[in-house]
Structure formats: structure tokens, C-alpha cells
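Next up is one chain by itself, shown in C-alpha cells, the form predicted on its own.
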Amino acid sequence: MRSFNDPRKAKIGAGVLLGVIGLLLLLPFIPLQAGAEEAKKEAAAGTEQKVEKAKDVFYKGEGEFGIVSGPPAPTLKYPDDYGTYGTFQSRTILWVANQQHLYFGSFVLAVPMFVFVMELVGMMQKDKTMAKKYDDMAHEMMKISLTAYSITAVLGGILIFTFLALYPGFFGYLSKIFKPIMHVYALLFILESGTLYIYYYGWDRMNDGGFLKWVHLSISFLLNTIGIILMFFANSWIAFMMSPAGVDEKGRFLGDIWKAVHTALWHPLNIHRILGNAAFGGGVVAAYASYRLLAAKTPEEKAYYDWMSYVAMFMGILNLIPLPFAGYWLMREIYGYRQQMGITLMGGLLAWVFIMQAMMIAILFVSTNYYLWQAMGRMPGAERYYRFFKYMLLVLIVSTIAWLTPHTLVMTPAELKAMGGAQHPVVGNYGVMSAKNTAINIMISTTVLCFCIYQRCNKVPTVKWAAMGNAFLGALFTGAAINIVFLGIYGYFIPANVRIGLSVPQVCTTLTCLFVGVTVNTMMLKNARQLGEVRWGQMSPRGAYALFLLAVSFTWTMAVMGYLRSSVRLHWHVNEVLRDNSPWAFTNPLGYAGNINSMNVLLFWTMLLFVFWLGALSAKKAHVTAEETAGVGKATIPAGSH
């Protein structure tokens, strides 16, 4: 205790703590290096005896032969290599266990990212009141994450036991391939746990506003680094199942673990999941703040959680906007790896699941715009822009309809014959990628425009070039819309292999709206005349419910995307290497998949509401304790603080 009161000793202690954590971060890789050395010795010994080389299934370059270092993929038989629990489908049990672990894993990965940004923003604030608000918010979310972290660990254990009990043959094969990094994964998980507890319980002790606070932020950076590495490891297993590498056509490991990790889909999957998790985390935090806003009893509490929900929503949307582009990159790499997988996803067996996923994405953008419109109600001067809402809503509805239009319809043979084919002669024209790319880019640009309007609701620009700036912004968004629509129409008149390239200028146009539009708008609002302060706490309940819808839509989208990633492998555990010979090696009907996804979403939110309730319970206790102690000269702890 005394050492923290001595600045010099505190700095030394903090430096030692960071050094120890840094060394611990390297510790898991020492056995990996030792394992690599051992593998080299074994390979050298094997050279003297008998060396068998085989060609990699993915790396096709010259000299891409590796020393066979493992047995071939087993031929699994039912029931010898599969387990069952009564009459339940083993695959469904594993599906639920995997999805729940993924949900909570994403949450505990995303929240520390959110907390790191909030703590950094708080430290950069010159206004001490705002700095404390950001710090309190970050600490409160870390407390929620701590409870969720325990649930994640429990669900991880359940998932491992489910694999061992129901799919021992498959799990054994995967374990042999990734043996060099599985122990690293386990050690990193332990290290993450230790760093998390030091970070959370050291919050108050290191909150000196100076050196120790920076040390505390550095621990947060380390915590996020470990979490991202863990996610990369888990992604490598998923990517290997979809696009195996580092093995030959018989599934034999060729001794290079980096090739098994660095598959065709690993990088796009990593980027997609970082953005997806961050958007999901922002959505869940916004839902938590909305829950607390609706349950708040005092104006101060309402104001605090209204502000918190806005900040979290902003963080979520910031990551949501580039997410479709990351998804596009992932799909492009899937097409590049196996064209048939891309066709199965977008135009074949799973095309209707993509329609469900498109519907969820449309809900995300519509609910985001709806929240911003509701949020403008607490800003004096926003009435000037109300007349634009109906036009923006019309644009979103038309885009959503085009975005949801399927390329082909599910019909009976008689209906098929009457229509002359699976594609409707009129509606079918809106089911191709030219229309869909146009629709999603228009929806994103409209959302950016809505945010620009939100920024200036209670302000009047006073810069000299305000008129010119307004004209520039009007021309920017109008020109962008014309360009996006023109490219979409032009796509109908050129070959498909050329048409796919038009998505690049459409994306660039949208990103120009985002970066240039928001930057110019922000510059125009510098030293702007205020029409009144934001009335935090006066958000309508409909706005709070919109954030719940946003968060649930994120959850549902994740469920659909997970189902798509697994189903595209069809009857393979590991694509074209390890066949699924269980009775459940078929693609589930759309209705069944929808029911299981809905059940997963419901189960997750039931558990998460319990976590929210626990967080609210401890906050109330802290508030009551502060009120009781305020009378004896101790500092009052504001509601919602730690």
C-alpha cells in the first residue's frame, strides 16, 4: 500500500509489472520454439532413415513439397468415431455449444477494445468532468466484461468436452495438425486471465492521472493484443477447415505449422471478425446502456446512460460501416480459393440464407438511422432537418427491397414452367450483384449523411466558407449517389467478369463520402454557434428500443454468418480432406437453421441480461454505500461509477 503512495517506488513497481507481463507474453512461444527445434532434429533423424515428401494441397509453387510428418486423415465411421446423447443430433448440440462460446468470446474480446479507446479518450480530455465520465464508463464496462469472461471460460470447457464426446475422431485429427500451437493457445488464455484481473483490480490504484495511468493503459493494450492473438489462433482452425493448407491430399501434415495456419482465408477472416466483433461489442454495450437508461430513476442516471448509449452506438457503427467491404473481400477470397464454394454460398444451396443475412444487415442500417432520428429530438434546432427524414426513409426502404430481392425463387415445377425459368423476368433483374452492391452502398452513404445532419443539429456553422462548404457537401453526396447508381446500371451491360470490378469504384465512392464528408462537416462546425445544449437523458424509449434491435440484429447476423461458414463445407469436416461420415452430414433445411439460430440468439441474450442485472445490482450497492458514507465526510460516488 505504501509503495503506491511513493511516486518513485510506484514508477519502479509499474515498470517491473509491465516487464513481467511482457516476458509472460513471450513465455508461451518458448515451448513452440523448442518444439520447432525438436521437429528439426526429428526431421534430420528421419533424413538418415527414410524421407517421404508430398505436395501441399494449397501451396502450388515450385518446391512446395514438405516432409510428411503425420498420419493421413482418418476415414471416420459411424458410430465408432462419433458420439451421441440420446436421440439429439450431435451436430446441433455442438452447434449450440460453439455458437454460445463464440458469442461470449466475441463480447469479452470486443469490450476491452472499447474500454481501451474510452480510457484513452478520457486521458486525452482537458475537461476533468468529461475525463471522469469516460473513465467511469470504461470501468463499468470492464466490470460487465469480467462476469462475461467467467461465462466464456465455462462455455469453452463445455465446447471442448462436446468435441471430445461427440466428435473424437475429427477433434483428434485437428489436434495432431495444430499440436504445436494448441499449448500456446492455452498458455495465452491463462496469461490473458492474469492480465485482465491486474487491469481491472488495479484500476483505482493506478488512477493517478499521470505515469501510473499510462501504465494502466499499457496493460489494457497488452490485454487486447493477447485477445487478438487468441482470436487469430481460433480463426486459423476455422480457416483450415474451409481451405486446408500445410497437408497433402491424404491429409498428412507436412511439418510446417505456419502453412497450416496461413491458409487462403485466414487473413480475410481475421479482418472480418475484428470488425464484426468490435461492431458487436459496441452494439451490446449500447444495449446495456439502454437497459440502464430505461431503468434509471434519477435525471443524472438517465443523462449518464443516454450519453453512454450514444458513445457505444457510435463505436459500433464506426466498425459496422467497413464491415460489408471486409465481407466482400472474404467472399472474393472464397471464390478465388474454390469457385464452387462461392456459387454454393451466393447463388446455390445457401443463397436463401444469404437473403436472411441481407435482411439482418438492412435492419442494422435502418435501426441505426432510426436511432439517430430519435436522438435528434434531444437537440435544440433539430426541427430544421425533420423534413428530410421521409426522403431518407424512402431511400432506405427502396435500397432494402433491392438488397433483399433473391436472384431465383423457390417454386413448384408448375410455377417454374409458367414463369419460364427460376428467375422472374422483372423482379429477377434486382437480384443480381449490380443491384445489391448499389443498394448497400446507397444505404451506407445515407447513414453517413444522417450522421452529418446529427452532428450539426444544434449548431450553426460560423466559418467564412460555410456557404461553400454546404454546397460542397451537397454536391459530394448527390454526385456520390449518381455515380453509385450509374455504375450499378452500367453493370447490366457488360460481362460478369468485368462487372465484378465495378464494385471497387462504388466502394471508393462510399468511402469518400465517409471520410471527406465527415471531415469537412466537422471542420465546418468548429467554433459553431450553439443553439442549445444536448438534453441528455431525454431520449425517447423508442430510441432505446432501437438500440436493442441493433444489438439483437448484430447477434442474429453473427449466427447466420457462422452457419454459412460451416455449411459451405457441405459433407466435409475439413474441406476435401476429412469427410463427415456421420448421419448428420447434410445441409439443414432453412426453417430448421432459422429455428436453431433464433434459439441461440435467445439463449445468449437471456444469459447476457443476467450479466446486465448483476452489473446493475453492484452499481446500486455502490451508490447506496456512497450515500451512506457521504455524511461522514467521505467522497460521494456518483451513480454508475466504480
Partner chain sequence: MLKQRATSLTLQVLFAVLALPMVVWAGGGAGFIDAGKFALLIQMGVGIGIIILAWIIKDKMGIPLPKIIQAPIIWVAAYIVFRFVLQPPIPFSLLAIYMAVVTIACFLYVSLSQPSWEEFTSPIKFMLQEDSGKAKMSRYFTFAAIPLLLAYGTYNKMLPKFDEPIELRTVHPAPPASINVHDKVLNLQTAENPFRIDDSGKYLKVGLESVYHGKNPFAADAPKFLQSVRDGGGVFFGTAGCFFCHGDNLDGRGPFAFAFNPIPANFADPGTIAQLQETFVFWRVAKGGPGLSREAFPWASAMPPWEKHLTTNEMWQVILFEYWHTGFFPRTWD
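Given the form predicted on its own above, produce the structure of the same protein in the form predicted in complex with its partner chain.
No partner chains or extra molecules come along with it, only the chain itself.
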């Protein structure tokens, strides 16, 4: 530690540390390299003695055949290959263990992402007060993450034991294929722990505002990289279970670990989960800040946590907006991999679970808008815009109704007869993709419009082209709405495959609103006349609760979509390779799945509230001094937060 007192040595030490962590990041390449070497050796040996080759279940063309390097997938028998705890359903126990580990895993992956961005934004600030606020916020969230990290590790242990105790046959098969990856996974976990602790405990020592601070930020970058690689590894196992590759149809491993990792659904899952985690992280931090805002006793604390909840919400929504598009890509790949899987999800057995998901997504967007409307209550001058809120609400609700209308209706036979068929002649039109795409794009565009109003509600543009700019923005949003609705209606008159393609111009329209609308709006507000300072801390309790709702909706959506992703394998542990022969190889009724998901969400939030409480327990020092708080309003609100 003494070396840290010598600035030169400290810099060298920090640089070496960074290099070591960076080098250790090469760990994942070891099994791939080792696998390749092994394959070469076996291929060479194959010239001398005959080796058995078999056809890959997924990879076609070159590399279609591989050297059989493992036993076939076992035919599991109940009860020999399955464990039980009394009369409890083993699947449900595993489901809970898995979901809780995933929640906390996502949390400890998502928070460092959030912290990295916040630390970077803080470093970019010219205003020292704002820079400190961002830095303090990042530091505080890292502290929360540290507690959650140990819970994640404990839950990971519980998950492994649950697998070993209840599904030994299945876990044995999976670990035979992925054994090198599993060990690297564990080693990377150790590396992540070390990096995390260095990052957190070195915060103050490395906060020199110069070289050391940059090294500190780089450690954060490496921490996030390790976290993402860890997630990719875990994703490869679930992707293998859904769309196996690198094995033959008997389930025999063909020697190339990369093929078993790089399956059809691996990357779509990776991208979807990165964005999902980032949105989840923003949501949970916003909930934490709201919790502290509601519990705050002093105006300073209220102001700080009000600001923090806003910044976190902003980060969450920024990642939420592209999430549906990543979801579309994932679904497209699922359809491409197996048509039956796609139909089971979207039109068949599990279609109603998508309605649950739609409900959650609608809640996410409506609660975001509601939060922004409430947030405008603390902005002098916002009164001018109050009258528009109800029309925006109307648009959101109409879109929600279209978004929620199911294609497959739940009804009694008498209702079916009264309706004259399985599809309703009017609302049946809302059950198809054309209506759904239209509804979600309108909802996102409305959210962007709401954000633009939020940006300007306590300001009056003074640029010369203000009138022209307003007209442009009006035309942009009106034109976008017309285009989205027109494309939606046009979709009913063209083939299904072309109709799917229409989602691209619809999405482009929405993204144009987002990027062009927000950019023009921001440019118009340059040197704008302020109608008053933001009264941080005066957020209505309803706004704080809206952020709670937002975060809970995130977690419920994760639960329901995780259930969906897992259920789509139906009676397979590994799709079409390893059959589930336990008594629980059936698809749960919706009510049961809903209850278990709700219980998982409740359990996670109970544990998370404990983590929040721990965070608050040690945070006795005031986050900002009175002078600093006074400076918040005066300071130019950072670009990322306003």
C-alpha cells in the first residue's frame, strides 16, 4: 500500500494491474484452443487407426461430420436418474433456484454496466459538483452490488446442488460436453471477484482526477467484459438445450466445443440479454433511488435521490427501447431454427404467455410516461403542457388495447358460437402482427414525444429558427404516426412474409423520431430561456411508485419470458437429443406458471429490499452538502440526464 503514496509507483502499479486483468481475459480461449489441438491429434491418429465419425445435428456443409468424442445422450429413467424432495415437484424447485440466481446474476452484471456509464459521465463533466454527484452515485451503487454479489454466489451454489440432487442424469450429460467451459467459467468468476473488489475498494485511492481515475474506469470496463463473457458462457448452455449443435442425433459430442457453444440461438440470446440486463439495471437502480427518496428525511437527500432515480430511469429506458427489436431478431432466429418452436411460442401452446408479456411491456411504457408526467410537476413552466397529457394517455391506452388483444381467445363454447368462429370479425384484426407492430411503435414514439416535452417544459427556446423547429417537430411526429399506422393497415393486404418486412420501416420511423426528434429538440434548447429551476426532491410519491412499478415489471417480464424460453423445449431437456422422462415433462397451466413467476418476483424483491436496507444502513454521511444541492439546479443539467 505504501507504493500508492508514491504517484509514479502508483501509476506503474495500476498499469500493471490493468495489464494482468487484461491478460487473464484470455482464459476463455484455452478450452477452444485445447479442443482444437485435441481434434487435430485425433484427426492425425485417425489416419493410423479408424475413428468413428458422425453427422452434426445442426452444422451442415463443411464440418458436417465430426469425430465422435463422447457417449450418447442417456435415456433417463424416473426415479433412477431424477431426485426428489418428498412430494415437491423437482422442476419447480429447480425453477425457483434458477430464477433467483438469474435475477441476482443479472443484477451484478447490470449494475457495473450502469456504474461504468455513470463514472464516465462524471469524468466528462466540467462542473465539479455534477462530476462528484455522478461519481458518488456510481460508488454508492457499486456498494449495493457488492452485497448482491455474495448473494449471487450463494444462489449459484444452491443452483448447482439442486441440479446435482434433482437432475443428476441431465447435469452429467451437459457437464460431459461443457466440462472445459465450466472450469473456465469458475476461474473467470474468481477473476471477476478480484476485479470487483479492486474496483470498489480502490475507488477513493484512485480518484486523482487523472491517470489513476482512467485506470479505475478501465478496470470497470474489464469488469464488465468479464461479466459479459460469463453471461455468454451461461447462455451457451441454455442455447445448447434449445438448439443443440456440435453433437450427432444420438447426442454424442463431436469434439468441437466451439460448435456446441456457437449454436443457432446463442448470439440472439446474448444480444437480447445484454440489452435486457442494462434495462433491468437501470430499473433496479431507479427503484433503489425511489425507495431512498420515499424514505428520505431531509430536502438534500430527497433532491439527491430524486435526481438519481431520474438518471437511472433514463438509462433503463434507453436500453428498453431497442429491446423489442432484439426480441424480434431472437424470434426470427427461433422460427428459422425450428418452425414448430416458433409456432408453439407465438401462435400455439404458449401464445397466451406472450399476452402476459405484452401486458408487462405495456406497463413498462405507460409507467415511463406516467413518471415523466409526474416529473414535470417539479418543473416550473410545465403547466403549459398539462393539457396534452390526456391525449397522450389516450393514444397509449388505445395502443395498449390493440397490443393486448390476443389472437387465441379464452372463451366458453357458447361464447365461441355467439362470435361465429374462433376469430372476432372486429377485434380479430388486432390479434395479428400488423396491429401489434403498429401499437408498440406508436407507444415508443409517444414515449419519445413525452421525453421531448419533458426536455423543454421549463424552458423557452430562443434560437431564431424556433418556430420552424417546432413546426418540424410537429410534422415529424405527425408524419411518423401516419406512416406507422398506414404501414400497419397496409400489412393486412400483403403476404405474411412481406408483412414481417414492414416492421423494418415502422421501426426506422420510430428510431427517426427518437434520434432526429431528440436531437432537434436539444439543439432548439441551446441557450434557452429558463422558466425556473428543476425543484429536485419535489417528485410526487406517485412518480416514485411508478418507478417501482417499472422495476417490478422488468423482473416479472424476465420471469415470464424465462419460463417461456424454457418451456418451448416441451418434453426435452436438450431439444430432440435428451428427453425429459420425469413426471414433470408437461407444460404448466398458465395459472400455475403465473403463480410461480409471481412468487419468484416477490422473493427476489424481498431479498433486494434487504440489500437496499443494508445499503441505507451504512450510508450515514450526507451525499451532498447544502451548497452542492443548491448548485444542482443552477448547474447545467447534464446532457445524459435531461
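Residue numbers count along the first chain shown, from 1. By rigid core we mean the largest C-alpha set that fits within 1.5 Å across both forms. These numbers come from a predicted model, not from an experiment.
- After superposing the rigid core, the Cα of M411 is displaced by 2 Å or more between the two forms.
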